[in-house]
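Shown next as structure tokens: one chain only, the form predicted alone.
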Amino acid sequence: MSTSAAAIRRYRSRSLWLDQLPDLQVRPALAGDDDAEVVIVGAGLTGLWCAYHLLEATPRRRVVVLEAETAGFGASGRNGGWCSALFPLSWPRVARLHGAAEARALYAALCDVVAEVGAVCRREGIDAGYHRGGTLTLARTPAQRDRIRAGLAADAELGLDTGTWLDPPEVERRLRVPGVLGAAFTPHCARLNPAVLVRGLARAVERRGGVVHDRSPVREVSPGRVRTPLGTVRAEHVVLATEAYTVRFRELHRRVLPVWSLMVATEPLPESFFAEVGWAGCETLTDGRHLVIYAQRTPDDRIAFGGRGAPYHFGSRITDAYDRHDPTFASLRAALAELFPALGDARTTHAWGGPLGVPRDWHPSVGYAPTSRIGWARGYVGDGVAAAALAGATLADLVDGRDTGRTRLCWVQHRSPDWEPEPLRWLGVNLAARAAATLDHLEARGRDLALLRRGLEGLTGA
């Protein structure tokens, strides 16, 4: 089936970094059936690295991906770039929940995962841009940087060395921007091009014997089979990799909820700019607020900005116009100015968004069950570049029913609740999103409100 310019042009319009791909190929769709030892649905970075790591385990074994669209359409060709050790529940919680070495034990494994992602991208020659930097996390506020500090020392007695606090001058001799009371600073991230990583894993998972197929949309899932409209691929195993549009399928519609993250990214910067900003470690960036931003320096001196904001769709629903919305553009475009005064009049020459999957906890998950012998990851909650690479690598450990480390880490086999039924999560997700704004509002102005505070910590697990 051959692929039009116009759907070429759909691909390339979903981010800057689908844009920047020099040859945007579209692989052929399923052609009748099939049968493989390993079935995957979805060609983001989670089925991929799953698919990476099964083959290399056992070259030439029969693994098939499906992908409704294209490798890397979803969060995985979209996010900010960021391959951190992150996690979207704080520390302290995961220590609650599951134990305080296991909190550790987690946050080890995906320090250990930011450095096996750029290792990869030598061996297989991906040129996604990886450079590890760390991370900025800037406090603008006195409430942001008792927030910041507050964290790290939490942190600090689980024994986890998440971050270093920088004063004010130590920030300035990194990054200068206005009004900075200080930050905390993690080595655990680097900056990457997405699409250019993801569609990269692709290559490798076919020059070891793995097939992907395009614009193959899985309509149901069951014990041995998926079934498209173009055949039904029968196998021994089935994962599912779907994150966000597992919305998609009947019986999992209420597992996570698609949230919008949108970004803008500057036309190529001068060295004047950079001059006066610093940024030459080209740290990612983020600050203390509850709606988040956070931000790259690009390869090519963009500047890639994005943040939450946008609203919830009543029914979980996803469409491709749900990934604008102007006025969202317009805050993220007022924020960047603000930290970036420098900037002056230069251009923004992207702005795109897309949705990210999070469940009712907060908490990813890894899992399989060995008695439908099917698979999944999901819930990264805009974390996952990282996350979806240890995820994989898991997927594949327990698909083979090998007994690693990583398969006994706490978030493996995890259950989340169901999200509420429609209305209540409409009215829950976009009153949380109006609270965050409101609390960031309160805090530029030097006030705080201590019930909304604890009431939006207890939703998000911050």
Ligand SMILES: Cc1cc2nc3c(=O)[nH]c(=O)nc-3n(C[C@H](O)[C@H](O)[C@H](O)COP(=O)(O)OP(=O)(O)OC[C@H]3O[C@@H](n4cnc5c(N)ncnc54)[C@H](O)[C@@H]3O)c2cc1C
Second form
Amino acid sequence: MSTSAAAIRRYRSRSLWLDQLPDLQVRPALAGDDDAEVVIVGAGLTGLWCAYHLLEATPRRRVVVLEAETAGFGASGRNGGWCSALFPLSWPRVARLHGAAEARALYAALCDVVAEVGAVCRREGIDAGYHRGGTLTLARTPAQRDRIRAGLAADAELGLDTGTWLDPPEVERRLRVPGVLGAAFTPHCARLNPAVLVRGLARAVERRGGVVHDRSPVREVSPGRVRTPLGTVRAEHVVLATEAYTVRFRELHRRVLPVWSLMVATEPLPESFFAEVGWAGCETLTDGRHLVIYAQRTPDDRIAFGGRGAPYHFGSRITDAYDRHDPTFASLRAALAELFPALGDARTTHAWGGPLGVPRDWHPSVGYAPTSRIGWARGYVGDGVAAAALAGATLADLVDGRDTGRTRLCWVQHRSPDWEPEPLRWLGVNLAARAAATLDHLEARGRDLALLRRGLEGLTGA
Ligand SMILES: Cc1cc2nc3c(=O)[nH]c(=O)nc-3n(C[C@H](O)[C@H](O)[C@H](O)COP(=O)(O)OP(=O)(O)OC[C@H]3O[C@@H](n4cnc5c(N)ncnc54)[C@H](O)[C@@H]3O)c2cc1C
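Just the form predicted alone so far, so send over the form predicted together with this ligand.
Time for the whole complex; same chain goes first.
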């Protein structure tokens, strides 16, 4: 099947990263019925890491990946490119749920996988601009400073080294941003170009004998069988790797909530800009506000800058139109200019967004049901780049029945409650976003609404 120029334009327009690919080739769709040992639904990072590890364990076995659009079309080709050991729940909350030793084991596995992603990029010739410069979490208000320091202390009490506190002069040696009261630094993060990673993985899967079909939307999943409009794949094992898009399967509709994260990217910036702000270490960058922002210095010296705040859409609907929300783009541009006054008139050349999957308890999970032989991993909120690599490797272990350190991690077989029916979801989620923005606004003016803050922290577990 040839793919029209309009479809390629649509794929490129999903993100800076997809737009920058020198060629965006779309693979043939599944045409007719097929048999496989494992069929994977979704060619994002979760699905492709799972395929990669299955084929690493047993090369040339029959692994088929079915993708509704093209590899990396979802969050995996659009994200902020933080390959980090972050987890959506705070570690004390993970420890309360599963025990301190389990929290430590999961954190250690996430730290290891940050390095492992870099090793695979080198081994497979994936030139994703992987650079392990760590993360700076800036404190720019006293409330942010107190919150960040309290978080580091609580993690340290559990025996987790999630960062070191830097006083303003130490921050300035790395990065010069106005109004900084200090920062937490962790080495466990690499910036990368996510579209190059996900599409490079698809090629690595194919080199090992796996098959990837683009433009093959799965309409129905049942034990041993998945159906697309043009054919059915029968397989011993089925893996669902559809993250936010999981809501499109009627029976799984309330398992996650599709929440949009939006991004803008500047044009490549001149040396004079970096002479003024520093940032030679290419640390990924955020601060302590509630309505998350995140930035990276890209391999081609742009700033890719993202954040939350775009609305949730009634009924968990997902369409291309929701990837753009002008008020959120305007807030992102304003936040970027405020952090980096040295940008002056620099243009933003790209603005995009995408849905990520949020479980009701903000707890990502990996699972496999031995009776139906259906596996899944989902619900990474905004922390899925490294986590999907760990989840994909774990799914491969589960499918093959291997009992490994990975399969004993506390997110395996975790079951999140379902989201409430509408209109409760719509009301609750949009109110929470409004509350986060209000808290940030008050904190920037030296005020706090402790009750609202505790309510929000209770809801998100962050
Ligand atoms: C703007 C943005 C910024 C982010 N920034 C970061 C970051 O910096 N660091 C980080 O760790 N995380 C980040 N995230 C989250 C991270 O990108 C995701 O958690 C991760 O990519 C999830 O990978 P996935 O493969 O599970 O899902 P996806 O990448 O969403 O892949 C799912 C795939 O399944 C396909 N699909 C869906 N339904 C079907 C079907 N019925 N049949 C066939 N195929 C189907 C989709 O087309 C899609 O390609 C961000 C997300 C967004 C949107």
